[in-house]
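This document starts with one chain, in the form predicted alone, laid out as structure tokens.
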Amino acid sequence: MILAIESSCDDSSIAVMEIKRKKLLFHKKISQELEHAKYGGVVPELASRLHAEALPKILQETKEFFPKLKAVAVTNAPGLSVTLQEGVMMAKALSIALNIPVIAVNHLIGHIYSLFIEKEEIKPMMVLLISGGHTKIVNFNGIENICEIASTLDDSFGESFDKCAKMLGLNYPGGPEIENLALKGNNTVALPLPLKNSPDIKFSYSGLKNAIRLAIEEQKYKKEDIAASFQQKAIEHLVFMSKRAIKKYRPRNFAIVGGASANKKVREEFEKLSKQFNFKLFYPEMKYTSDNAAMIARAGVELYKKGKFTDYKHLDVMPRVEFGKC
């Protein structure tokens, strides 16, 4: 079995997975959303302290699996350095105490493997990763063969929802707040489509965010109409750039992963795109869209089979990490 730890942001999570059958034997997550909501976003130092409390409590529930553990997998990149450190220090302690190797897992690769929890991996596949910290399109052909097609120049898709929600006086996290409010509104606010005239495959949400700020300052639109218009244009930009990548690479399989992949409107628009370009569309189960240790365990299984271990003495956190370009 492999024990996996996830602490890249504001979710404390531990999972245990059987290596041979890829069966999830234990999975628990403690969210910090309520603690951070009063500040309108994640406070790194607070998140670190909350991980220090939550992770040992969850670990206590996994002791029965300790004799059968072959490795401990841990998210070490990318993420908030002070929160990544909490998981990495726990992984180092377990490595020493149980005399098992450590597997360092890229959090973004973990999101890709959220598609394959208790399943075999599907490849090749084009993957759109949308979350609070990242907006990327990658080509996936196995855990050691991932290259980046496109990424954001500034804000991520999920981050733009959080910032728009804050400007509208909504609660954190902003994604579900905007999505729910948009159901009551109409797409009546004229907003720009980012990078419409650029020939590149890239994402940008800072301009759209500024347009929302100006619309709010005009004080002539209803909140629900601003939310509906913002969501529509934000997703339109995702589809616009994804369509360019699809036309260029012609994937047979396409997936959407990350916390923002839970957005129902996103799924609806990409279902239309899948019919237009005749590709098979995949998403993780809803419970695995946000950060979780089950996806880290699943990626860890693949790395274990390839013997990709890291000496705990040399294991460190990497707040930023990039894939190679396609």
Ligand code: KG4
Contents of the next structure:
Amino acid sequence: MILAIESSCDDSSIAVMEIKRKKLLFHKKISQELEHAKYGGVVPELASRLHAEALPKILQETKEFFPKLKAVAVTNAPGLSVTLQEGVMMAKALSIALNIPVIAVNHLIGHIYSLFIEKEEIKPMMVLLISGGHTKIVNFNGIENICEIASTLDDSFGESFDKCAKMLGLNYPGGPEIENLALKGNNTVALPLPLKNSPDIKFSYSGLKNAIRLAIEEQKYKKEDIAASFQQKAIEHLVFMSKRAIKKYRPRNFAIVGGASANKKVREEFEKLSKQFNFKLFYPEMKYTSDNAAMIARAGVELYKKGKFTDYKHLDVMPRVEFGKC
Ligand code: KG4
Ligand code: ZN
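What would the structure be for the form predicted together with this ligand, given that what you showed me was the form predicted alone?
The next block holds the full complex; its first chain is the one shown before.
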């Protein structure tokens, strides 16, 4: 078995997975959303202190597995350095106490493996990752064979929902808030489609955010119409750029992962695309869309099989890491 720890942002989570059958034996997550809601976003120092309380509490519940652990997997990149540090310190302590190696897991690769919890991996696959920290399209062909097709120049997809929600006086996290409010509104606010005239495959959400700020300042529109218009345009941009990547690489399998893959409109639009371009569409189970340790355990199992261990003495957090370009 391996034990996995996730603390890259505002979720403290631990999972235990059987290596051979990839069976999830234990999984628990304590989310800090409510604690950060009053600030309208994640406060790193607060998040770090909350991880320091929550992680040991969850770990207590996994003691029965300790004698059977072959390794400890931990998210060490990318994320908030002060919160990553909490998980990494716990992994180092376990590595020393139980005399087992550490497996360093990239959080973004974890999101890709959220597709394969208790399942075999499917490859090759084009993956659209939409979360609070990232907006990327990558080509996945195994854990050591991932390249980046596109990324965002500024804000991420989820972050733009969070920021618009804040401007509209809604709660954090903004994604579900905007999605719910949009159900009651109409797409009546004219907004620019980002990077429409650029030939490249890349994302940008800061212009859209600015347009929303201006629309709010005009005091002409209903909040629900602003939410509906914003969501519509944000997704149109996702689809516009994904279409370019799909036309270029013609994938047979396409997946959407990350916290924002829970958005129903996103799923609807990509279902249309899957029919148009004849690819198979995949998402993680709803409970694994947002940050969790089960996906880190699943990626950890893959790295375990390849013998990708790190000595705890050389394990460090890396707040920023990039994939090579395709
Ligand atoms: O993957 P995740 O839990 O954490 C990161 O790795 O960032 O993603 C959280 C992000 C937040 O920005 C949140 O607002 C967004 O995902 N999100 C959504 C929805 N649910 C969560 N965005 C749009 N629509 C949703 N339904
Ligand atoms: Zn994430």
